[in-house]
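Encoded as structure tokens, the following chain is the form predicted alone, with no partner shown.
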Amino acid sequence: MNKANVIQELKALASEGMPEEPEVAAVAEEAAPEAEEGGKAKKAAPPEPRKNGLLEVDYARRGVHVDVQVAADQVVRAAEIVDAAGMTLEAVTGVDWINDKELEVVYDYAYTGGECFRVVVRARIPRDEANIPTITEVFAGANWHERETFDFFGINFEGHPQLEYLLLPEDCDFHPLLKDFKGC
């Protein structure tokens, strides 16, 4: 596995169709200075939500080496890139950005043969049209991860071979990890 090639391919994928502009997407959280407030160090604010782009981040602080934001229609290609590098899928989950009216699908990948290398791929989709392609053709193990994410966030993984409830009752009409969920 060649980390530099993975980074280069994911960066190229994330920048496809993006207008030429300064590296706004490459502003890492470590670059923000910590402010002093009443003698106590205040944690730097997290970076603003970013458009497509790639961050190489501090593994000790973030638990990953590379954090890449791609368009929803690019998640399968991103999976193919990391699969070709010999990486494995660890998790697929979601994040509800209710104020932005978006859901984010988060894919965690790792390479543990020799030196550890971890990549997170993120894709944002509208809350009211929560559709994203399945990656089960690349990683068969994504099947259960995507079903669980469907259960809890209502994200439709288009082309999934068996997208039905995994943990919740089959007649369930709610998704409990959405921030506007009020209970049963």
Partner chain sequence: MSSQALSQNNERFEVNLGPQHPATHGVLRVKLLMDGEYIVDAEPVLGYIHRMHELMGENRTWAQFLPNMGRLDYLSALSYNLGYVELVEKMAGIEVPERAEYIRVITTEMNRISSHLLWFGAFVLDLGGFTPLLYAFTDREEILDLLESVTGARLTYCYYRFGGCYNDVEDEFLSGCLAFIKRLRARMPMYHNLVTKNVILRQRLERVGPVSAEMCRKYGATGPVLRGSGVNYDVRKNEPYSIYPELDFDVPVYHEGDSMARYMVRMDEIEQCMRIIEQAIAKIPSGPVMAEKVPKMIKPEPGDYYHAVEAARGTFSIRAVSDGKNQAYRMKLRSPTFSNLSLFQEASKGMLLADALALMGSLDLVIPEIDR
Contents of the next structure:
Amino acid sequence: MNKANVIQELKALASEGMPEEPEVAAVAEEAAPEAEEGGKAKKAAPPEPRKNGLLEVDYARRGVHVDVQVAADQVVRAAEIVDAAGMTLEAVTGVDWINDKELEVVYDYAYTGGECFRVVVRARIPRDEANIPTITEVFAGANWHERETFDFFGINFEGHPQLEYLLLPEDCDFHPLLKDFKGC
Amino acid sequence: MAGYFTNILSGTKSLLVGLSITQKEFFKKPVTLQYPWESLEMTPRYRGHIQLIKDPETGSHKCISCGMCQRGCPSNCITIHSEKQEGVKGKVLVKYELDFTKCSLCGQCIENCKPSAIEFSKEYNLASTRKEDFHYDLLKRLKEQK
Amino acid sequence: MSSQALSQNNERFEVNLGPQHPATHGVLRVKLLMDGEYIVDAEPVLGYIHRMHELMGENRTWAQFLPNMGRLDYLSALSYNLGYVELVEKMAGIEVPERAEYIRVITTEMNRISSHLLWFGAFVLDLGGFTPLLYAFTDREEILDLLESVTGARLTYCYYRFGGCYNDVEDEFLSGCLAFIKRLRARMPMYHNLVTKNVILRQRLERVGPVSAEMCRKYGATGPVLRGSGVNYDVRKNEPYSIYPELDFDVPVYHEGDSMARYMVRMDEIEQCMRIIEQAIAKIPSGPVMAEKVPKMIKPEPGDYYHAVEAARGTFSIRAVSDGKNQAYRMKLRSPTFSNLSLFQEASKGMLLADALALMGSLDLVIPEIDR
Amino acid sequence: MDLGINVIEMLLYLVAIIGFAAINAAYLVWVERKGAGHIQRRTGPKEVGPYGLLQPLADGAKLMSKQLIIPAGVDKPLFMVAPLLAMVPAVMIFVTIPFSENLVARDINIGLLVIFAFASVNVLSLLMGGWASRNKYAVISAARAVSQNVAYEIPLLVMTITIVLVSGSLNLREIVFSQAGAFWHWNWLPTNGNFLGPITFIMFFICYLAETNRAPFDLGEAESELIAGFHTEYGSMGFGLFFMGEYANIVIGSALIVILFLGGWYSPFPEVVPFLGSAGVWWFLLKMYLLIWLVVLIRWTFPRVTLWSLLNLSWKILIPFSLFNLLASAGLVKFLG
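What I would like now is the form predicted together with its partner chain, since the data block earlier showed the form predicted alone; can you produce it?
And the full complex, kicking off with our chain again.
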């Protein structure tokens, strides 16, 4: 597996949506770790939601090597890139950024064939229209992970072969990990 | 064809070896403990439900009712009732409620306790059909121990 | 009856394997579509003991979430404890004293042996052999006694703390571990003679339930399942944490990908665990078991944190999102058997019922960890 | 007058046989549990009576006092008859078994045929029980039991024919008489024209394990696959009868092996050895119980085979071997005897 290749391809993919300023991604690459870690300083003004792009983050501190944010319709292509590199899917999950009125879908990829390499791909979708294409075509194991994410966040994975409740009872009508969930 | 016969032979041998092992074990002494008649001594670190430590000097507990155990508890199973009493500095513990049905024996209350007033007990013979039986008042329990 | 009703499909019937069934070791339900004894489709149905640990993680402080780790995989709870405390230490930048690291490794590996021993017994029980289960339990019981003398619990441990361990271990524990290893070493040939070499067991496991490395990759299977398919991947080696880089051990890998390979990986892993423990006991330094500066209230800097450890069943990883408060904003627990089981539906197609159950046993399922 | 004595004799025999079968079946359960306990380093039953000896009685009382539940939707007549069919033929077979030279209820010329005729009813009871339960696991189990019994009855009978050839009789007493003497005269060794004696003996033993649905061939009640198999839906004494029938069949099988291969009531020592050398019923029972112990030991040692390897064993190993064995023995009997 060629790490640099994967990084290059993911970078290209992430910047596809915003071709007008390709330097931004490069700038974010250096500035973002500090920006993230120095979150306290900016407490007064909540930080802007992150722009799409690729960050190479500090592995020792964060536990991942590469952090890519892509547009929702690019997750399948991102999955294809890491699949071609022989990586495996560890998990799919979501995060509810209720203040930004957005949901984030997070894909964790890892390389199991040798030296450790972890890539996290994330995509943000609006909360009230939570649709994102499924990656089950690429990684069959995403099936259950996506169903679980649907359980907890109500995210609709378009094209999923069997988007039913997996862990929650089949007749429940709530999504417990949404931040506005108030118990049932 | 030779493989056919050697397979049968080696297979039969493995079965006989297995039989001899179980037959040998048959003559060994049982390792189980006949519970109601015999029972084990709990190790010093065994975690039973918490209890108040009796202070050998005063014959009472060391709790200062600060409520750190209650705040640190992940399962909200500790409730402390204390009151101001005349002539005594600070608050006085009147009731130490422990709902053992919710306790996960993590030990955070004991770690949080500044005056080291609580410890794990060695109680393990606990069984009941009613969950109210596991709502303890540790202060009462301490007094009954006297 | 029309001729259509007499067609082949009419022979198929559905069987509910579980939620209460001797082979599912808990409350897993598998919806089987059978054609005689052959499985046409097997769909696992999860969630019977779902407890929403991830939501609890968002509602409790970092320290308060610790006891939950013992309730995920009750058979190797210490690996999960380890994964979580290491994550929080990474977030808060806590340095752990060396002695504590050694104690953590010794107890985690003891726990891994106990987990593999129980799996061994339960697996042979699935195959119809009752006695090895109780032999394995006799050995496992000694591990539990040893761990109880240190942690105070027998199964749902809550022993590690951010920055160290709850208490120090005595020399009796260390010598007890060595004595146990000596005993288990002497017992291993007995297990191999009684079970591994048994012709009936070999017939039931060899070439049964093959799982290819590619299938493991697509489904994200890890741990002994992956190593039984010929992939040399162990988080302890590939992504070292704690003091594992200082210890010398091998990662057993088998290339057949059948149930026997997974069986052999676990049996060999027991031996490797013993090697690790011996080395760790020989090297253990003296000193404190708790870091001196552990903040009372842990408030990690905002952002994502990820940490993976090798649990007895595969890669257990946690993704925590912090927003700078003393509670997690999001706590994702990635449990290994969830992914391992997800390949069962594809892998079991066309298998005989008995073989499919052998395959399921060889995946080493712990349901509370799948359902979380 | 003769008729009256005959009837009384017959009744006495009947009572004795039912008693023998019931006590053996009940105490076999105790032996199995106690044996399993000690094999697994436990103690087994020990609370009811000394060494748990009254445990079978307690179990029986419990089973009999339980409510007989007939699930909705079962085929009621078949459901009720099946457990009886498991137990009654087992008792009937005891009628023909010679425990010693004179201790036999009915000395029938075609005793061997009678045994096999009744023994084959057993599979019918499993099939009926499984089918009538209207439970998918029970039906799978019944289907397994039938295919297993069909597959194993063939080598079993072929091997029996071999023994009949070398003994020259279908009468069980005659077969034992033909092995008179110390252990090297018995059929399990290459004597009496059957030069493949030991192999016949081992194969017969395997077939007998499979015929009685004992581990490692207990596919019908593979608990990790089929819960309890054909008796999943049975409780109370219905289950009790299946259970007793299974153990009675083990006793019968062991007795049959003792008769066919292990010289019946003859002592393994030559007659010149004082005391031990004399033949008698005790030798018969001793051999029988040793065999039963072997069966128990096997159950608690081996994992279960799968259906295909079970059938492979029968069709690929046992049937060719037994046919070859039969031909060879027939040739030897023809040319030497």
